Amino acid sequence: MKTAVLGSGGWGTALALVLLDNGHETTLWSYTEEKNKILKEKRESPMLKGVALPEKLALTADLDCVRDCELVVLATPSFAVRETAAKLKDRLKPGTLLVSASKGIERGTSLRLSEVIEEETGGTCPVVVLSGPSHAEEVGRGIPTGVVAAGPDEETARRVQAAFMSRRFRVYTTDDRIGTEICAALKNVIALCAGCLDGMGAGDNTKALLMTRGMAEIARLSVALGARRETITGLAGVGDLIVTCCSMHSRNRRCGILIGRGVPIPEAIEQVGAVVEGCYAAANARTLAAKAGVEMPIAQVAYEVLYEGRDVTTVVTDLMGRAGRSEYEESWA
């Protein structure tokens, strides 16, 4: 199968290697010729140190690489998805499988990224969402990983499953794109908060409380928007939340640690040295919660810290001081 991966960051590069290892003709596209040149010269991504890029992996900065492809992966940062998808419309043949591997919600429209891609490509190509607990640093090294392919229908999802599935990269299928994408975006907000707790020196009890109640918030919003409950407890939900909140591979957690230690937010983002999707997702979570009429206190205080200058040290006390309630009150509705 002829394939292309758009976005040569760590995640895009790792997915290109998975496709290549599965015997597909694969091209990795970079946004700039400068970045493409570095990859060609070093045959290694700066985001995946020590992982060699085989000579048979084609490298380019020319978007015409998608022409005649049977499968195209979009793995750009969330803010670049619309721009990239718009440039594909006249280059794709109808029916090309499009795989959305970016995690986030579009700021300003609050659209899921699969919706953005469909909007810009005219709906002539099916869009499948690939998500789950999958740090690029581990996928690139062939460490066993499991993800979910969420398609508009099971048959389309199975086609993506077949393209990516291997003994080191296990793919499950679902037709719940809503739940898969909401979980993928909002777990980054909870991971930022988890990092803040680590940075402030909070204990394991506090972090477990945050993760569990954060998952309840994600579930509440997801179900209100039409997701399946089963998705929340699967790889795209609980699985991705665990790995993002607990691993130092997580940019969101690392950024949160710095914020929790008192580093100013712009400086914390700069020190991470890559896109921190949770910062975008916090604003979108607030907007979506208001539209859906659901309560998300953790996401709300995350927004206040990130965008309104609230002191992070006051947040835990305020959340702990909320009125008592049943654990299951409004957990799923």
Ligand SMILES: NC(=O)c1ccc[n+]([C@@H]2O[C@H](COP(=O)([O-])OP(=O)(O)OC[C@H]3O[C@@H](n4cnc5c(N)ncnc54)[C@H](O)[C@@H]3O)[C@@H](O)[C@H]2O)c1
Given for the second form:
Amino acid sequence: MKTAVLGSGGWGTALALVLLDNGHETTLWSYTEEKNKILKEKRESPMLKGVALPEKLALTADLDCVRDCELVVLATPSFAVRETAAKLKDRLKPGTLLVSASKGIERGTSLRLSEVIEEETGGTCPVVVLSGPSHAEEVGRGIPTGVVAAGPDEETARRVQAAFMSRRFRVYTTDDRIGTEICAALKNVIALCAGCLDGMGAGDNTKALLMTRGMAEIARLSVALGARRETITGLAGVGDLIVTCCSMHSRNRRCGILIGRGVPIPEAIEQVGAVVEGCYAAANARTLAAKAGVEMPIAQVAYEVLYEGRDVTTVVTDLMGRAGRSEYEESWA
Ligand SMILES: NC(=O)c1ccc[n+]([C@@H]2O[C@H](COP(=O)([O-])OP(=O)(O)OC[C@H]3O[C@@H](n4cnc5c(N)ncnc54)[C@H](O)[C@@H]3O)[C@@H](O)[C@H]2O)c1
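Since the one above is the form predicted on its own, can you give the form predicted in complex with this ligand too?
What follows is the whole complex; the chain from before opens it.
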């Protein structure tokens, strides 16, 4: 089928290669003509070093590339999803499959990105969320990876599954867009915190504690917002949390490591050199938690460190000093 991928960062490029490898006619769209020119000249993305971009992958900076496409992937940073989707409205044919591959919650509105895309494209095209433990650097090299396609219904999710699925890229379907998107956005906050622990030289026990209790608070929020519990233990939940908190490919973790070592936050973000979604997600987590009336102590301290100048070295002691409680919300109630 004819496909386009919008956003030629690491993730957009890796997904374009998956589609191309599956025999689809694929165009990769860059936000600027300058970026498009570099990709055309080098036939390699600076975010995916050593991965050649085949000649049959069309490269453009013209959004008209989405006209006549059957499937369009949005893989820009989360802050650019609304403006990109808005430009699509008059170019898409009704019924085009839209795949939301960015991870985040919209700042200001706290909307999930599939909701933002639906709002801007007028609801004439179904939106499927693609998420899971999937570093672009590994997908680009064809390393076996598994993700979920979360659709508004099973049939639509299956169409996206069929487009992406290969021997190297396994896709499971689900109908839980809420859980998939909340987990995808909030694991970046926990990854930032995990990086901070690594940067401060904390122990493995402490990191396991953070990841497990981090997942517990993501679960609390997701379920309060209408997610299925199964999503939490699936690829988009625990799967993505593990990879993001443990891998050096994770820019959120890398940013956290720098913060944990005492590098000032703006400098840490600058040094990472790519979008650090966890910084935006920490602010959104706070808003969503307040709206849903759930407690998210880890996301809260992440916000205080990122936005209120709190000293990161004081955080572990404070979290450890919280009142004792049951591990499960519902027990002893
Ligand atoms: N890198 C990964 O492994 C990975 C995996 C899964 C999901 N994601 C998600 O995909 C999204 C993109 O991540 P990435 O790693 O490709 O980022 P990146 O930093 O590699 O690239 C971002 C790209 O967005 C472009 N851009 C900047 N401003 C823009 C705008 N206003 N409109 C359109 N495009 C703009 C930049 O030119 C750049 O090419 C993020 O939400 C991220 O969380 C990334």
